[in-house]
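Next up is one chain by itself, shown in structure tokens, the form predicted on its own.
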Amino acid sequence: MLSEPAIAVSQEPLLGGPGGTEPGPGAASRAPRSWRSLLRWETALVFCLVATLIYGAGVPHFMSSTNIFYIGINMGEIAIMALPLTLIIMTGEIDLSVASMLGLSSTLLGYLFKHGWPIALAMVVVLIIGAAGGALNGFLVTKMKLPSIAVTIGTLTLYRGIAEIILGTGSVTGFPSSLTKIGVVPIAHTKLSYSIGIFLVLAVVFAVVLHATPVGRSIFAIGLQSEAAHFSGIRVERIKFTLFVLSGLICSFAGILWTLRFATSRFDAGTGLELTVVTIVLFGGVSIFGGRGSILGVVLAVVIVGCIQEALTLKNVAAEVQNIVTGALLLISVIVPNSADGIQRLRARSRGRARRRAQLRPTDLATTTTTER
């Protein structure tokens, strides 16, 4: 069993962010402002929303309920990827091999596929592959105490690279329609598809599990101050390795996925869609630093970015551009919020400059105001 750690960390409601301290003077105070930093980027992502929905507005068909159900499946995998990668940048990590483990794992099903392997049968081993590729990563990074971005970027070739030696430039098809029928039809009753229902069942998990748990109060402690929550009796190497471990068996369940939407499985699958990751759970809010961030804010960015990226499409804008508009939600999301928190410290720190002035005889103070010249 996970410990409750013991540095002061507040247990966070389902779907909101990283709360203050634990009650005590002035935590009236504390606890408010904290809420109002959350809701300046939520709030702000829901603006973004309305917005994309306006300039969407403005496109033949883009709220028909068909495109809608487009826009899931174009996020579907996506979506379902961004969820474990959320809680590795919130402990101060980062994996950028989700979508080389897509790519793999497609075409380990193609292959295996191939051979004659009962699809079932086949994918069993392809989430076990996922896990332990997972596990590879939190190995190099906990036991080795390697940096995760060089080890990611690492995984990230060596997948796809074993990807390529599988297959080749082949691909497989031919797989039971009962199952490629998920990435073409939707949900019963409903114009969402299967791969966004299961992202919003696991969102729900993720919330539950990241702001309702100590083992959520853990990746949150880890994220703001690693050292620290290993004396407070926190398991820092454990949580971070299981962390990678589920990243690689989500990511590996979304290949699968993206296999049988596509009814074809092919070593390049899912090439560059880290970038669309990224971008989506650090516009999210989740700081890059770690310690910070919420699935609600997630979520959101799921339907923002998805909606931005049909709303160009159908205006026959060219992929360059939607790349750029995908960097440059990127930087966006990375420069605002820590040039908020830069403006913060450094008014906390004129603030305790003049309380220690304040407090200063008049004799100090001039004593003082002539070191400083």
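Residue numbers count along the first chain shown, from 1. Nothing here was measured: the structure is a model prediction, and the numbers come from that model. Here, rigid core means the biggest group of C-alpha atoms that superpose within 1.5 Å across both forms. What changes on going to the form predicted in complex with its partner chain:
A movement of the C-alpha atom of T52 falling short of 2 angstroms is seen between these two forms when the two forms are aligned on their rigid core.
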Contents of the next structure:
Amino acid sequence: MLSEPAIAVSQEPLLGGPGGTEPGPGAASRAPRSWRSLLRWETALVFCLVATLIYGAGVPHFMSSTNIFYIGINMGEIAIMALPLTLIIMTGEIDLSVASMLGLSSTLLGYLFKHGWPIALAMVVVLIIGAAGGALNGFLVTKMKLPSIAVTIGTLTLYRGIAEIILGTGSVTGFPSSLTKIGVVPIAHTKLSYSIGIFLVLAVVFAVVLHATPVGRSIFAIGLQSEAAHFSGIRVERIKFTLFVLSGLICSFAGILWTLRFATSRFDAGTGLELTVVTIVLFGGVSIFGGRGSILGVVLAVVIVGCIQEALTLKNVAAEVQNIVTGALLLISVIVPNSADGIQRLRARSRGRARRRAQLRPTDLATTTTTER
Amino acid sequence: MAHSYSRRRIGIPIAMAALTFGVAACGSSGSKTTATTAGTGTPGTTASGTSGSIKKGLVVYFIPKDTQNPYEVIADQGGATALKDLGGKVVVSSGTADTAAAQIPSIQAAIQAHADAIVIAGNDPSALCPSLSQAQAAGIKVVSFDSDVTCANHLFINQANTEQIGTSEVDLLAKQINNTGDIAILSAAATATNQNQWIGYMKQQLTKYPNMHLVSTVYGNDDPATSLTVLQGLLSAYPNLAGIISPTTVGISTAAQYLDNHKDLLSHLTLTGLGLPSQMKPYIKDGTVKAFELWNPNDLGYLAGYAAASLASGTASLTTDSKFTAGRLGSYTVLAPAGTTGPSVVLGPPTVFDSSNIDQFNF
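Counterpart to the form predicted on its own, namely the form predicted in complex with its partner chain:
Now the complete complex, all chains and molecules, led by this one.
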């Protein structure tokens, strides 16, 4: 991939950031630079997780098997929605309609179920509508060339509005208990909730696609330089469109899980979750500018955020303080690498020639930028 | 993050060890056996007069809609007082958003902490039921207040009985206008179920006051602008109106503000209804409004706390007509399930707020 050395360059500030020692030139020649620097970010997350667990160990009841189930069930749908969003953000776009799509799907499932549809058929219809909703986002972004942030803020309101029209303020209950048990029991012989189990399986699939297939490399390339990717033969629009459809589909699936977990369908299901999903993705080390990130980072972010919330709740830390703690933590971990990355990009853009030189001598530039910081 | 930096050098092996430990550590899994208090027998079979005393050291989780709701903050304080009286303690836990999802971690925390009871104001009538039934399976008693849930086997603390609200407002106005004159009602939406039920009981109660006549009922839709418009229309149509009952906080505060600016009307017009002390305080202070009503959230929480402790100790049950005592509030009788409401108790008549007590309330 032509643009891969550029990845390495833009990530150098991260390497020099908190926790990282300066990479030796020898190491650079041994492994692909992008892969190594991703490991760096994940390493920081692992340390963050360890710190959380050390804190949690001092909290009564935190180190219990039940707690693993609770963390899983509280994070499950959020984590699932974070996966397609990771890919979308990797391409430099965003989907803010994820939680509204969850709500619309929950509502629709309830509506169809209330009107006597078999639950399995209702689920299929919900998934189709979810994919269609994602396709609308994708169409507006790729064919109408509208900015995804504006489009998906629009559909955020639109999908929630449709949900409210469908069910009003009423709620639908009475789903088959064989299905709603996913909200109260873990997968047999484990302590994992069904939702987090599904997330882990999906995460493996997403990781393989992103990190080990041409499609994944195309996603990196689109995020780094969309036009360059286009000219190098990558079907940028088509990939973006597919990702939005995928996001709609998976969010509606999360909506089904949500409905079953609460054994209730209501139009306001998951209100406000889009921000949690976005912060998890960013905390996982995915660059909001696109082109950088990994599924492993997102998985770690899910675990860390879940553990922190659970530990603070068990310690009965006031909810508003919890918000501050999580907010500050996320903010710091998002601002630090991304601002460094952003500055780096601006510089690189204003010095196109320097950038080309960097591709020839990446190590030199890395040293230079670190000194400047 | 500060932690993560300081722990950085510990290394991945320890990270893995910690993870493994986290997964392998098998603490209590939330199951719990409650000792049944002697003399209560099987729950549900004791009709009334359950004996025994309330256990010491009970832990009751209060889970309000959110931690900032001023009304529920006062209720939680009432609950804390109740448990303190009983030698137990209250833990208040909830989210900052009014959603069922934000309340679930608190229910889980109660299960993990082996709480004896949960007192919850549900953000959703049904979405909390899977979690609450898990709590019940772990031996935790469930009490709801302010906003009921539809789950099985819990006691709802009803803040006020519909009939009492209707009749007491008429009585309160009658006392202020010497049982005489034309009166009107400034309600919320014409379709509001609770408002219409209260108005129904008001009309019934008015038959006991032959010299008071209900001349009109107007609807302000719980919108200050609309309430003001219909109020002005009412006052021009009935210039000699003696009293207005506004059984909605928006209506009564809008009307009070209008009367505050038109004090000449106060010579013949009296306003009362259901209001928030925080909103009505200035109008009570300057005499625009003499008295209004609302249930007392502190008492509500106090009663919920006693109910939770009594259920957890086996001195109360969900059986219709069973009784329990709630400290300073006296004895309560569990009412039969009706409609979507399960077993419940009613706090009692609304509290009347006037210049003598308004300063004690800030919700």
